[in-house]
Amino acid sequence: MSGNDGRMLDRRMAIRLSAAAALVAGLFRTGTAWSETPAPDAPFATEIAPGVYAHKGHVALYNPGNEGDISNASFVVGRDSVAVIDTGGSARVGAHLHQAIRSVTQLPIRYVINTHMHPDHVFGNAAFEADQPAFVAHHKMARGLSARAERYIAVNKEAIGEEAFAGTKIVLPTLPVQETMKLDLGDREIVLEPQKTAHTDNDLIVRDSRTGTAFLGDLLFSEHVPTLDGSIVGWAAVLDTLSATPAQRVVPGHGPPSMAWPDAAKPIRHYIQILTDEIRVLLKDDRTLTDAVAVVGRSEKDAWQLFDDYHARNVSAAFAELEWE
């Protein structure tokens, strides 16, 4: 390798540390306004098809008042059993989750599904390890989550406090998913696919053969402006595939229980691509990071929620893997 070879990785290597950083950060910042708590008649988790239910995490950060709350968890009820898919952002919002699959049926959690490592999705595990389920996910993530643990916990139990917080921690997966796998819950199989580097390199879909609804997790983002922590080239790459791929329905990882299937995508593919264009321009150009910054990706601003928390540290882990190519 070079001189400059080595200088160049060195940049590129300081560029996806801060990123991540900055992502972490970014997932506990207090101060942004969040959606009111739902009114205690509300349902938790709403039926979006038979069996299958959903809940729809508030669009914001990480603070006291949503209580880390701020993601989609669903369930999906066999004749047998019950899998639970994400567990949202603190052990008090899995025991809400829990609570309302316990409003529906007595039968038993036997399976726990991580879409993938982000706290926001799994720090409601804590809430089932008395049912003694399978935790599953991809069989990267627990490689991943036990790297970040200890920032992970610090920064959730400050964003959110003390009392929130209580009971929280990591739960590992006892069950990796390596490739294509089937669980059975009673007349009712589960389909989890195992992706690419995409969102993050530990991605895992859901799908429910019966009603044809696939949990995308964080592949999919409505609403939120969307996270980088993995391959923006993968992500594209992910999406396109999964939109040739019929499903009668969605639920992704932020926005709404349930959404129509590939239109639901078009949004976050769209942002992916001006990203994407708009850095590899620059990168043409000799520019830097600094202009990447300023100027990629501004006509989006409008047609997301928390643009300004998350989008300049996207086009800072996107420039990084791009001007690599």
Given for the second form:
Amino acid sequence: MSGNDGRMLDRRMAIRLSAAAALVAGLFRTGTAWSETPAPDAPFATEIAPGVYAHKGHVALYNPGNEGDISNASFVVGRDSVAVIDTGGSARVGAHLHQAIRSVTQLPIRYVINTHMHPDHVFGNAAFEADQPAFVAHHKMARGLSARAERYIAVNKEAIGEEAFAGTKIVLPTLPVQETMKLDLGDREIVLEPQKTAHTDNDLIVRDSRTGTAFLGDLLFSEHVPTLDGSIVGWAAVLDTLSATPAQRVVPGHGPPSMAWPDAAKPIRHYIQILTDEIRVLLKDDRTLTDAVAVVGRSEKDAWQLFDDYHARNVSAAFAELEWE
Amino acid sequence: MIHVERRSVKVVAALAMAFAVAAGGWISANAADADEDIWPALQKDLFGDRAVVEDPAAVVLEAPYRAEDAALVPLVVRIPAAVASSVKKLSLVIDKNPAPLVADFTFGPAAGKGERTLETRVRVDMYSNVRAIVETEDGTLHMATKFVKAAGGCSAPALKDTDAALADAGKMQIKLLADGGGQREAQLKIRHPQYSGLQLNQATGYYIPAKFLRVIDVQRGGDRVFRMEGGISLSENPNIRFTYAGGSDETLKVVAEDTDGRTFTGTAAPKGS
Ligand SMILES: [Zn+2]
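Given the form predicted alone, corresponding form predicted together with the partner chain:
Complete assembly follows, chain above in first position.
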């Protein structure tokens, strides 16, 4: 974890606190299903800045062993209420997040914010319905998720199994964000910044003004190879603009729960540029999609996890976009 | 839901069935019968009692075994010169797709007599055999088959940016690629969202209506290269590379029509002509 300013809980302290909480809230992941969990007594979420907690999801595909816990999820505690940023990839993961919140505070959960439409970031929403929060997202998120919902459910239910998937359903946004807006958690301002098409066509950046923490969702990948479901040209532009905007720390959608900014952007920005440059060269020579998938970006292979699962698809998507330049 | 294949009651029934399955849980319902060989029934629907014979001397199909993006699976069809001049029609079929007939390409005189290639991108909805079937002038049917592993190409929207896709619909680019003495080669790209009609809008509970290119007609100097009649299995922003014969008038003209009855046209001529 980098970019820490010394206010993070001492690890032993964190373990003791969360151990106590877990006895009450059943916070810990136990049993064989959690075999990939790094340490059996690690807290679900780490306090990366005062009142800001982030959970690191597994860098993995949906599988029965991780129950859909494959993306980062966070929450911010204000004087009067709590905001959740992304909810994990199943109702069960959402419930773990809910318990983690309740181990820290009993304040009402007023806002559940989704950084974009992907199932690993929104499927935990169901675990928060009883709190009756506003479900907040980019104004184009509902359309994107709606069109894909049926397939997201079918594919991911099959990947993690009926039991782990139980209770998971689509919970669409109730508060669409058209332009920059602010939420107040009580003496704590949360700023929401909808972006132009980049990772998807509905990326939303969330900032905690008090600590200068930016939650970038999948605009920032670390460890996990980026996945392109929007515009590669748009993504480069958004990252360039963002890199010029200071932040005390950022939370990526996948990777460590807290990273230093703008250094964290360098590997993904490089990946995007390599793909863009190499595809443009092929297009100039009238080469085909098949050619591109075979050769583009292979130099990045060892820099990322899950490369073989997503890279070729990224090249395919980028090619289909760039051929219209 | 638009039925692309209207000649057959059975195919229409299969489509209706697929539609019903889509409403109830598309992937899992179909995965159950993934091993079932539906080709004999499909063959009967598409070609009646006529024999369809695997014939590598007449047609070769290239397809990736594992499709990286189910919504964008590249296919290449090659018809050797010895056969090309007698080929009337090419049909692309994906057995397990909700509308198995991707498209019929009916060739005209400007398709030429040399080796004929046609390359495009399709949606593959699940693990499926993909077939290229050519009909020669004597009425015989020759087939090449490839198995492709993919999932969800039809029900998953490929659209990365919905607004951009709709705003640019109909924009066309025609590029002349090669004229190395023999067959010419060109690439046709048309912006179109190619809505499959299989995507459920969760908010409204209705399926997003199908909207796709029904016809693409390509002529060189007033002679037909091919006329494509197609459906929802052709990928978003259709992209077709094809060979054709040169002539006194080298102008390529393309007319496309979508299911809303909108017509799009484009032309291209070699530089300096
Ligand atoms: Zn994502």
